[in-house]
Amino acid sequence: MATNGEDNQNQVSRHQEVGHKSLLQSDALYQYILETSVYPKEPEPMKELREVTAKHPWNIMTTSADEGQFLNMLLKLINAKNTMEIGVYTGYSLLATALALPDDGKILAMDINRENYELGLPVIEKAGVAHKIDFREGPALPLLDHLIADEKNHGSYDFIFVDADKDNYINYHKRLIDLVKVGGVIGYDNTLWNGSVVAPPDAPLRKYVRYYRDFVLELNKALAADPRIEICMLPVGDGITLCRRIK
């Protein structure tokens, strides 16, 4: 029979595995959420893309199904029309956004890998929402600088979702705060970073988790101190922080 210490260690070990998209301490509870709330309401194109992505060797990078559902509802609640996504992968969160926007809604989507995006593109096209997406391949920072150079882009975005290179999150925020409108929302994904943000210094973290943890911690501290936004950190997926620009 396992001791309490062994049980705790098993929990710690499991949640240090990169790719465990839920921060809940109970797998059964997370499965209950998926089966009761998420999967029965998941649009068929999103289900299809989720299943396609699951076969990809880097499927860890996809947005979790519960987070996709959350983003879809959030965009409807704020009546978003002009949006941006930095970090696309195969496009699960992108599809969740596209399905939520009105027919004339727009998404400026950026990723360094077009091949991954094209894996999900047939599903996006079949869903009838590809016309809403303007995909740009390459690093996001130069494109953001180009957008900022034109003042008509300032305050023009209703919603921006960031799920990309964590070591550039601070650099993204410095630019995105000018592009999102007052009252608009920026969502930063992975802000609880596999639970590692509260791990002790000697915790046996994977190198990948340990390396990016400091950047996530830096972002979280900066967002909390930024007077231009109000924030809400949610334990959905791997943690998402919503930032509503207030000035």
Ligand code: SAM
Contents of the next structure:
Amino acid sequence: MATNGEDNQNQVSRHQEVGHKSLLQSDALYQYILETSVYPKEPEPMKELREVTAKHPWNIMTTSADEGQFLNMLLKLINAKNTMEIGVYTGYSLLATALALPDDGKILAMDINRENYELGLPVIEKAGVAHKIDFREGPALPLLDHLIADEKNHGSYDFIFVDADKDNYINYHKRLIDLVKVGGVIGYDNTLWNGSVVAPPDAPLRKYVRYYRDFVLELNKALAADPRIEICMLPVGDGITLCRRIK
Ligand code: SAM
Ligand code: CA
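With the form predicted alone already on screen, would you show the form predicted in complex with the named molecule?
Every chain and every other molecule in the complex is listed next, the one we just looked at coming first.
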């Protein structure tokens, strides 16, 4: 029988092998999805950006390859043209978006950290999609207030991806609901928050997981109660909740 130490060791190596993203019943099943349907179809620049990001110390933040593929498909399905992203990091979801948009498509991308965006930028430029991106460095909330102040931005976004500070999601939602068009979609990322949304009160959670969990729980309740949207929570990546504005 394996000792606890060995179990932990096994878990660590499995974790490294498949990433931390799986909410599926087994890591093998997640690996199957990646190897069968994601990696063989992953555009070369996304693969390159994934490899660049893997070497970065904060790589745990990146969007997983299967979620990148999902976003890319979703944007094409809804014919998105004018989009926004809050939380860019090195740009994997940004590139998935940029590759899905038509040549005159736009992404208003916000992050407090420009350095990480610039790490991925050469790959995005090489892919020939950098002209679609308008990157703004700084906290998203004041930028959103600035956008809201101009009436012409209201109801103008086809798609908005939110993948930043979870303690602000509710504040973002209050603004984004006016900026997305009726029929448009907001995607809130990490809404299953490492599975912690169902963890018992005494569960041994990492400090940051425990801290943000209450905000994620509050968001999930607020989205389900919001009559202006239809929602769908998907167990892709760390959980993504799609919100379609209906009024
Ligand atoms: N979507 C990214 C990807 O595919 O790699 C991952 C984003 S990462 C999970 C979260 C990002 O949110 C970080 O790059 C962080 O700098 C950014 N962030 C944190 N607080 C923010 C804020 N108040 N406004 C804008 N960006 C913020
Ligand atoms: Ca995320």
